[in-house]
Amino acid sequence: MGKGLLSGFSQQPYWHEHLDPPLALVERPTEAADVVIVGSGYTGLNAAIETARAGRSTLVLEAGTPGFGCSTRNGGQISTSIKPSLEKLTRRFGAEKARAIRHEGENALAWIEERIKDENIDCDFQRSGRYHAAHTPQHYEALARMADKLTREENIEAFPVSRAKQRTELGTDSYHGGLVFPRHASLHPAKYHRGLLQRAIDAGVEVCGHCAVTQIDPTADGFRVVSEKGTVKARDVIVATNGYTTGLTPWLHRRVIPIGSNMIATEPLPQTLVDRLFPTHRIASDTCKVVYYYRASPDRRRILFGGRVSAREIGPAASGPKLYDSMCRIFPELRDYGVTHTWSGTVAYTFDELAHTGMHDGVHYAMGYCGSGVSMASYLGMRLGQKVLGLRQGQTAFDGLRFPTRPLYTGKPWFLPAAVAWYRWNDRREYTKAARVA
């Protein structure tokens, strides 16, 4: 049966163990600020750094502990973030706009590397590359065709790896080959967040935790922001809540779909085993509709494995064993080792699978990163800060896009359990059929 969850397992993210003591934050918000930002994740902090360094008094209000959300709970995988293909985007927006949107993904990936370097943030950033595995032969054929199109039409480096050569990239026979993106990257998400938080504080940003915002009211010269710890007069407001968006902003709440994602971390493993399973230290994902994502830890001592394991939202204690079974299906050798950490976080999808940024009723926002937000949330946060400052470079290809919702949707995804159940059933059906053929 394997070890599964070890006794005394932690329901806190593995990433949190590597952080220095918490930074000193303000106990109560100031009465007035040029810029008030709701949310202290990658989006909010990168926006805050821009506005504070330009001389704007900036206040960040966080409902929980700063960094509580997915900014310190994700897999630390960095891609180019744009899910729809160039072909699909061209049909929707035309060729020029489609290319501009796709290129923003490349911009975000390049920018976050420069940001980390310029700010001297110690977060184990590495251009490790990604192995995107095909869970059926048909998916591999589609990936091989995609590699050619990406290289030829978008100058995005990618190359296929056949099943026969798969173990040079990933130590499993569970897939039917895959596609390597050499320029994708990885980092330690909590260390990255802590570095951003420190840079924001150094720039003069006031950060107040456990201070949920309960109301945002327009005034003649800005906004009145009501929080659990007091009311703040603000000239500009940024909402940067992504998967934790609430009825505080009903218009945004109706446009993002909160989806829970779960992760586990194994106990320390033999170095030879990690080297065998991840010989190139690439991050990994697969072509399942309900995707799995996994990697070796930055110190190459553990395997970190994530995905959605249930049609309905379940807690870490229930999701951990399910993730463990999925991990061991892909890597049977891990049955001999247990899991020490299991945790979850909430990402935000959108109905068009694109991130969105803009302004509604005078409030700035950026959100909806569709599970690929490390670089895009950071990049759009930075651009949002520039927009508040009135700078032309704050413009992006996402500006002006219609932010769609659906009739009767109010922010609670009643349709999600049925959709996830269907996708999971189809993923299993395809995998079983492919295994029989193989």
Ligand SMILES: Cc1cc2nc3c(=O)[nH]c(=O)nc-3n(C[C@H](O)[C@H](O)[C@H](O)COP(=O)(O)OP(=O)(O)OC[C@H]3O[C@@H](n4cnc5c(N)ncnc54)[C@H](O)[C@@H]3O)c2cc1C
The other form holds:
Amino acid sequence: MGKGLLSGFSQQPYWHEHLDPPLALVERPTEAADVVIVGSGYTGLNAAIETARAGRSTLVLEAGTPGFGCSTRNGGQISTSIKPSLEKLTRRFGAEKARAIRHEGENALAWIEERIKDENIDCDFQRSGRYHAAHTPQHYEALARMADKLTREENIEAFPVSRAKQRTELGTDSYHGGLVFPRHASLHPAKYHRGLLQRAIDAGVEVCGHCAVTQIDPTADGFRVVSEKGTVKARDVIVATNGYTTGLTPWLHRRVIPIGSNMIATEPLPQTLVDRLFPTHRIASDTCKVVYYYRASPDRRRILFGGRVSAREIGPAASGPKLYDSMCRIFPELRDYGVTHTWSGTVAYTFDELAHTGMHDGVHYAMGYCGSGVSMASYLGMRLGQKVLGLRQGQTAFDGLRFPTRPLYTGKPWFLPAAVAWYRWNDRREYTKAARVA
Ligand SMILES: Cc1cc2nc3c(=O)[nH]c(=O)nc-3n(C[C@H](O)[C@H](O)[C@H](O)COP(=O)(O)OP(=O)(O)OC[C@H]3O[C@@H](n4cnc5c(N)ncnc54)[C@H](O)[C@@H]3O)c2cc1C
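Same protein, different condition: the form predicted alone was shown, now please give the form predicted together with the ligand.
Now the complete complex, all chains and molecules, led by this one.
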């Protein structure tokens, strides 16, 4: 129970409110460009800034309004973004490559801070730190062991917080302690996107919205890019479509798994309540397999809560009440307050839980951030721009990795509802068992 969705709730991201007015965009694409970029999120824009500043005429084509995808819908949480552990990667790639891949997560985190500072982008960036909460005592023990290992082996700062001290980090007793990553950060995703868009336009990038690309054909000296608003001759093409990848690029479509993620924003809350639930500025996430992630809004007036709440894809009006219930289970005090915004977006997972970048049939790509793309999409986008310019700095540890798919997989994840249902059932079972013992 509780107030749930308030009447007149919005299905647009909370982040879209109070944004500066849209910037000068081009109505129609030009007939030719050195570089055509498909998709206007963090990947596409960061690539565009690099190529345009090096003097290449650059055109960004976007199916929706610029920033329509995840880049203005996410939680604004910035971690080191590499999901597989060093151990797991070492087994797969050997010690040296594994370290290099893990290190790219650190590089991305450091680089996004520099980018925002150098470009003077006003987007509430903060080295806030993250509290990663354990939803069972066993998870807490594993996290505590992991903290030690991360610091010792990878120089990644992390320290455990026991359940007894948890309220110094998060105003709930529903977890069994957690781990603090003091270097993780947060920002306002849509303001960051708007800042990038402005810098791209200032650099001479032409950005055309509501202009879906429908075909990319190789030619003798580049590509012919067909869009809803006209055909463009391009020397280089970058595909930056992540969770919105389609049959336009069938080879990539077969390699990413689109998964919906949902978020809600509460109505404005009393300051004392926000301070009690979030005594620090840290962002938060938990160890559930189907993870919840949440934080206070940058102005600390609301709670923004995200996760995946159903096995099947459902719209924001249906996911909002479910997320609300999950949020109130963690923070029962929030039952007295309702939700003003509920929204969703589509992230891209990969079969090996790693992001991928490279070139296929002459077309550059970077995608598959597995739900943690604020820094990684930005960083790999920038590197992709450098690659198009032929610069050595464009190289990354992800280069040359095989981008795996599965037999018969064509981009429609028929297996997802069963997998999510199983993980959610298991998360709930573990949680209930731990609560009974406690
Ligand atoms: C609810 C939610 C919460 C998230 N929270 C976090 C978080 O807290 N931290 C984090 O690190 N990550 C988070 N993410 C993931 C992160 O937002 C993404 O990884 C990142 O924004 C990806 O950026 P991108 O530029 O690659 O793709 P996107 O921003 O998704 O952009 C891709 C664009 O390509 C366009 N496109 C597709 N096909 C075509 C075509 N044929 N022609 C033209 N344009 C096309 C789409 O319209 C879209 O705008 C979250 C995602 C969601 C949905």
